[in-house]
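A single chain, nothing else alongside it, follows as structure tokens in the form predicted on its own.
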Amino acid sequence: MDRKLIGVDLGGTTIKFAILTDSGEVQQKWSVETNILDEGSHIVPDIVESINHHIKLYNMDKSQFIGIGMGTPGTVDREKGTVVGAYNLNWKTVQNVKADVEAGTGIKFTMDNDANVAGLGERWKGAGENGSDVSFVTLGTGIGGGLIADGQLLHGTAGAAGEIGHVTVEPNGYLCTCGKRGCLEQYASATGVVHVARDMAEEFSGDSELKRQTDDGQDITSKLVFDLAKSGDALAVRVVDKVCYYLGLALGNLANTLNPESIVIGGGVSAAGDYLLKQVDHYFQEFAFTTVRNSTSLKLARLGNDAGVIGAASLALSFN
């Protein structure tokens, strides 16, 4: 019988699910809204209900499944199968996710941090091309990372390995939600790009559509900044250059430390595509030393929204 995997990508607004073959081919996909009410107490029952419902719907048998893997925000204790501090889910206290999902579905369950899991997905089926040394950086509303070295995901002593968003790129710079200053996240995430744009607009005196929209109090997005830069807007070009400088600096230092085959860039901001990649690479070449420069390459992520479920499912291969 064909053995299957279930991948779950738990986010603040939606929970994505997929059923995959053990070689990573997605066969079914669906999603449900994340109900974060009542301290997030509906989330795990909703996951259990949705998995059970779809196994029945597709006339499948639980014995076909090797296991369920999940990516989640917050701090994960992989041994105990618990999550704590996932504030966007209203999970303030310790959640016994593994015990509850296994009891509710009768299928083995394992989980990891969401950025780690997306990194595993890109490494297995995406731009990482199943390399044994791959770093993944996701540029979304925040910045996360997943580091794979010698084929193993790096977790660190407190599970905080790969927190690339909190690498300092500007000492005494913007205040971060983490409490320290100058974190990459404050400059190169979707919200960071807007912050940089607003600050640079104040000092810019030339002709610029971006400056006009900022001065008018219009809603500025990172997509708008990149689109205007691509069309040659003088201020937007400067903003993108600054953002790419910070990214190139952080990724150059990451590469000098780990020397991965590739650093894969994903998340919403990476939709700017080759325009972003070329400029980040320009600074990356400046900040990576020779051996690293010649052996580590920057790549755009390929899996888009599927990276999470694919990487999550790959966690369950450990049960095979």
Contents of the next structure:
2 protein chains.
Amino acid sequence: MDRKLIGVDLGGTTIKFAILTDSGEVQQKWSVETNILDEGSHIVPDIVESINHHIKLYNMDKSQFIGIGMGTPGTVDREKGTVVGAYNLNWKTVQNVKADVEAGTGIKFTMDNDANVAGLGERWKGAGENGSDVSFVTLGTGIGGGLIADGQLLHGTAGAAGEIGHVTVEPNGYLCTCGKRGCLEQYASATGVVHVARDMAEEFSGDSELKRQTDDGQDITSKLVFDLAKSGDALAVRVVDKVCYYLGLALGNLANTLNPESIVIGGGVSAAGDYLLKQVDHYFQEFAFTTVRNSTSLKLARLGNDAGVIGAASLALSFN
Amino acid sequence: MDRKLIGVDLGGTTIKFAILTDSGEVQQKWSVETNILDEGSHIVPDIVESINHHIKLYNMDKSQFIGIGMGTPGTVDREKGTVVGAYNLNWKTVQNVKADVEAGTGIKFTMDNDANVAGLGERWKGAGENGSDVSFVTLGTGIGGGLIADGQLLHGTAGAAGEIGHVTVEPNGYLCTCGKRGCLEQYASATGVVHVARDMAEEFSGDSELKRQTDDGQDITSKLVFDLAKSGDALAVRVVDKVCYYLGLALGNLANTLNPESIVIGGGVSAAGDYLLKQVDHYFQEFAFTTVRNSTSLKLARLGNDAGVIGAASLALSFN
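Now show me the form predicted together with a further copy of the same chain, since the one above was the form predicted on its own.
Zooming out: every chain and molecule, the one shown earlier first.
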């Protein structure tokens, strides 16, 4: 009998699920809304119910499953199977996620941080091409990272390995939500791009649609900045150049430290595609050490929203 | 019968040897000069002869040894057991080190890069206290690094993981021997400290013994700069502050990336001791993300010259 995996990607808005083969092919996908009411106390029961319901729906049996893997926000204690401090889920106290999911489904359960899990997904079935040294950076509202080195996902002593978003790229630069200054996240996340655009618009005096919209008090998005830059808007081009400079610096230094085969760039900002990649690579080449420049390459993520469920499912391979 | 390890630390001037127990206690130490004549062709035979001689001298038997581990300059191919490009040994072509040492001694042999091996030593029996996440940085003529994450030594895809010396700390800064600009090595290695001192002396107008000696054309060393700073020399104090700023920035970002339990600082420059550590830590605190600041600590290396042989010996534990 074929053995299957279940991947769960727990987010503040939706919980995504997938059933995969043990070689990582997605066979079924579904999602439910995340109910964060009552201190997030409905989340784990909803996960259990949704899994049990779908196993029945697809005429499958619990014994077919190697395990369930999940990516979650917050701080994960992998040994205890608990999560704490996932504020977008309203999880303020320690949640016994592993115990509850295993009791409710009768299937083995394991989990990790959401950015780590997305990194595992891109490494396994995406742009990382199943390499043993793959770094993943996701440019969304914030910036997260998942680092696989010598075949292993890195966690660090307090689970903070891969905090690429909080690498300092501009000492005395923008104040970050984390309390320190000049974090990459303040320059190259979706909100960072807008911050850079607003600041540069103030000083810019030439002709620019981006400047007009900014001065006009319109809502500026990272997507708008990249779209305008692609169409040649003088200010937007400069904003993108600055963003790519900081990304190139941070990823160059990440590569000088870990020398991965590839650094995979995902998240909303990476929708700018090759236009972004080419400009980041220009600065990456400037900041990477020769051996690193010749052996580490930058790539765009390929799995989109599926990276989470696929990477989460891969965690459960450890039960095999 | 007790099982022993042999550790070899191959350098451009001396080859250091040690016999250790499998728990890492050094029982015998000796060293020989490195003979780099004839394209370094005497080196491996000298290693073989010295090991065989000492095993006999101590009335030991080959069967007592788990294996020989060695740290070497150059680029190591760990699978093939070869080294290439170790210019300070005059090794320009590929050297079949493993095959030759095993044939000559009858003992299993393994090796790794010298900075990696020193990192393993400090992790095992030094300041790293056998932790599973330890980063080692050596501030010598150049700057090297050895990174242990989740219990494993990191190599990267082309063996360039841990190139902390070539992390860019000052875009458009000093030109490095590697061809790029602003590498940490140009500011915080022994030669880097002198470079910073010379540049700052030019612009300094106050009273300073360091300035007098520099203007006088005397030989300035990193040790002199730190000694004068400790005695309150106004220019030397500023030079040390700048050096520690760059170290704090690079190590803060290393910690934001790997979140090790400890970052161990070794090499000649670290002889400045707590005076150096305290000032680097000041900037480290500024550049490290909160979780990292609370879980990663900076430490001085403890093993001195023994880090290499001890770490090298630990490689041979893989034969156990």
